[in-house]
Amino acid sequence: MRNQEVVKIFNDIADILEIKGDNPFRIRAYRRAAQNIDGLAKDVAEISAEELQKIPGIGADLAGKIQEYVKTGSLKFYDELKKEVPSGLVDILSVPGLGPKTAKLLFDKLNIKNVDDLEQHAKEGKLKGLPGIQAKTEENILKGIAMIKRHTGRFPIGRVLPVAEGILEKLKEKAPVNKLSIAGSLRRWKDTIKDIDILATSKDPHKVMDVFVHLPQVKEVLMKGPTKSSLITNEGIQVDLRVVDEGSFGAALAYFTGSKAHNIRLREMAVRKGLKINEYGIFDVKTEKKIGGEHENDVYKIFEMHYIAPEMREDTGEIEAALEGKLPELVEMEDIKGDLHVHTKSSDGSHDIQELIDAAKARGYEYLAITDHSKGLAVARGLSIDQVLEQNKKIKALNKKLKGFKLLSGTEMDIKSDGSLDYPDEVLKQLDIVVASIHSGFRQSKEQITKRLVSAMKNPYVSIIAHPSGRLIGERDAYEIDMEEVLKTAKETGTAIEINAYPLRLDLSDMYIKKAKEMNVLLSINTDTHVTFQFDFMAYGVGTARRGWAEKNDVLNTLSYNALMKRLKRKAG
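Three-dimensional structure of the chain by itself (the form predicted in complex with 2'-deoxyguanosine-5'-triphosphate):
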């Protein structure tokens, strides 16, 4: 059923027209049409142009638009219109009491482009003085935003994946499921997730749904049906479960994995081939015969493309790459040979070196870098020069005894506010690896922070820049930084840039990883483990790296121990 897609588009169009101050009758026409389609029992995709015009509020023009969208998967008028206003501006309209006129005013006068901009300005009392805005209005706007955020909040993936895994486990145990898979943004390893999408096949869908809505994780059941049920977990996360036919499982998996943008591209391509792709399968339009859909790869096979990994499905060039046979071979968990950023209880970790070695070996690793904090980071009990040199000696002695496993002696060295480094070169050159990072001065100017990172990379002993943007998802934004300049310097100096796998960091983020890859910058995926179970965070780092199209060769810690040591020494000269 395509009705909801059309409803959303028509409402969006009305919103944008309103912001633009367009003709009120035209705006109302779109709203009315949306409302009437919303209440329709029949799928608009199955209704002829003539019949469409019998729906109240729909004339030849809107009927044509509906058909264009249903046939091609997009609407030119809508796409063009969207370019005329910043996309975030439409979101502002969902703030209670804030109409399109005010939204336009905010954009024109204060360059407010989205809800975050609006919140910032309201907090700083900068809205006062605009026509119709008083102190009280600002206060209400802030309340409204807080409310929207509670409702439309996205969750960091690290909070969502464990919940999803818990549910899958219970379903496998208690429900008569055959196939079972996560779909949606979670399967694509996006850094934030709106809701969990799960797909299953079963001989007894009713029983599956019964089990699902009675799971111990459930706080509230939103809806229960034979093919789809939705609930809210105790953590406040929405979970949708769909049970589909065996023969449609692949098509449904492709459809509900998304992204929407990726799906739309595939559907457009299918239309040009006289085919139709939906969540039920792949169909020949003329004969109406189903020609695929049991396996996910069917939707790529029909275009003679290789399988596109879920992490890449964002319509950011993956379809073109697949058509040209130039898809990257994405890095995999099995490629990771060790972790290069780990803390012991000498600084702020919880374990001694031996416990970390055991945990690393259990993950099949070949090596591990011990990188406790440096002295400047007093809050994390950073190591004095004497302490780090003593630890270095201890590690080198240990290494002689270890069999089939190697330790690297290192540090996570603080880059101080003035840009200087926390240990002198005489100390650094004795270590196997130096991970450098920023822990203070987040409010400095973009130039200052960039300069700190650049000067650290120019030090021959600095091997990796850790968590380069400093973001904490949902808690702290990235500091201002000229990432282009940082990546350029990384390339020039042979410094690796970390993909910190700690689920609230995922820093570098996917977009910059892609950029780094294009610039041939070496990456390193590390967990920043403080407690041994956190070694398992590696999966988040690898997922994020894959979203940035990273291949094995782009990642430092896929090297064998010997190759790694050679690579580290090369920079130091």
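Only the largest set of C-alpha atoms that superpose within 1.5 Å between the two forms is called the rigid core. Fair warning: this is a prediction, and the values are worked out from it, not measured in the lab. Positions refer to the first chain, counted from 1. What changes on going to the form predicted on its own:
- When two forms of a protein are overlaid on their rigid core, residues whose CA moves 2 Å or more are considered shifted, and Glu551 is not one of them between these two forms.
- In the core-superposed comparison between these two forms, Arg567 has its Cα shifted by less than 2 Å.
- Superposition of the core reveals a Cα shift of less than 2 Å for Asn178 between these two forms.
Return the structure block for the form predicted on its own; the form predicted in complex with 2'-deoxyguanosine-5'-triphosphate was the one displayed.
The following holds one chain only.
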């Protein structure tokens, strides 16, 4: 897929235009287009100009630029624009909290052209004294650079999974494969991925490898062999493909899916039973006889334990639970009855309510919560009190006409820096659902951030805390927060904590999902949809929930509409 290449180019264009002080509306157009292409299930290279213009935020001009890049491999406007600023200056904007004006200031005053220059100047204390830069600013810049380095070489799952699925689709179409599966950390739904592992079986491995290394996604072939090949995609992601024997496919899938720690535990258990487990199968050490490996579950059956779902294979207690017959029945996509965090074009979404209803019904949902931003978030065109009450009336009227589907009237309400809420209680009590979240003051102390969330949860009308840690994977670290205190308050007040399924958030993280489950804190898996195709992000949220051992009963939006409304009213008293 060429989507991520186009996303990067449009974001780079927006960054360069910002550095140059260009028209804010023009800059916003490129960012919106990039956001709406990011995560698009279909390859932009396979979409006509007319179809491209149906994507929100893509007009004739941007559609033309996309087609120019797809057809020629370059974009003249972008190439010319890049000549106007030092290349490293755009990279500086990847440092959290460092905007275009500051980047230009650093270049003009200190000739800082790249992240390495920036880090050196910050370490030496040479930045403070410039307008708007203090010692704390230098400290935050160094923290941001450290975060970037931690994520170097790893990619958010939302950028990797579409690439992997595109490769699988081409292999099924063009190569003589029998069985085919993603393995590795991608199959375990980790939030960041280093590389893609793919396993296959075939009667003609040479043909499979030949197709693989000539896929349109290939930027560089690292190695081509009779049963294993490696390549780098246009997005810079390494992909390893192995063709294994039919009788070994299950063992190989288990071996290349489990984390290192999980696999070591299994091998240690095998040794104690006089067995050997590897990617080729399960063997009796004394007789060297192969006793299993065709099916993945062979690996677990040999220890008289139930099959362990890929998402759980991290050696965090899943083996003990399997041996004791206490594995959770993990939540499934089919369990989700609706989405409780969705935006319309009344705030910063791209569609009207009817378009969202149609998209939700197409996915088999029973209900949908309309949660446009509140008035305090001006950048997202947050609704005034009059506007949210008018929307509430419209939704109530629509519900009288809808059959087999219900809307919830709600808001994504801003939690202000002092912990107060954006709407008064007399407004909130008229809504069906209130999703509360933090959008500012990320650098407040741990105590302040925690106090804001705790205060919001103590309000009887707050139903859900959205994206609770504020992280953006690879772009912004979570703010400092006492998550234990937040979960404790959520339990005491009956407030649900969101698992935000947007692929760059996946917030709550799996570690705290598991903690929330242990504390009997209710979870809610939502997509934060702004464009209808983002409803498909629910899979990322469910995958993350499964990594945290969440079951159907742990998740608010697995309830039927009537049960959901009773649950929400119980919180409101």
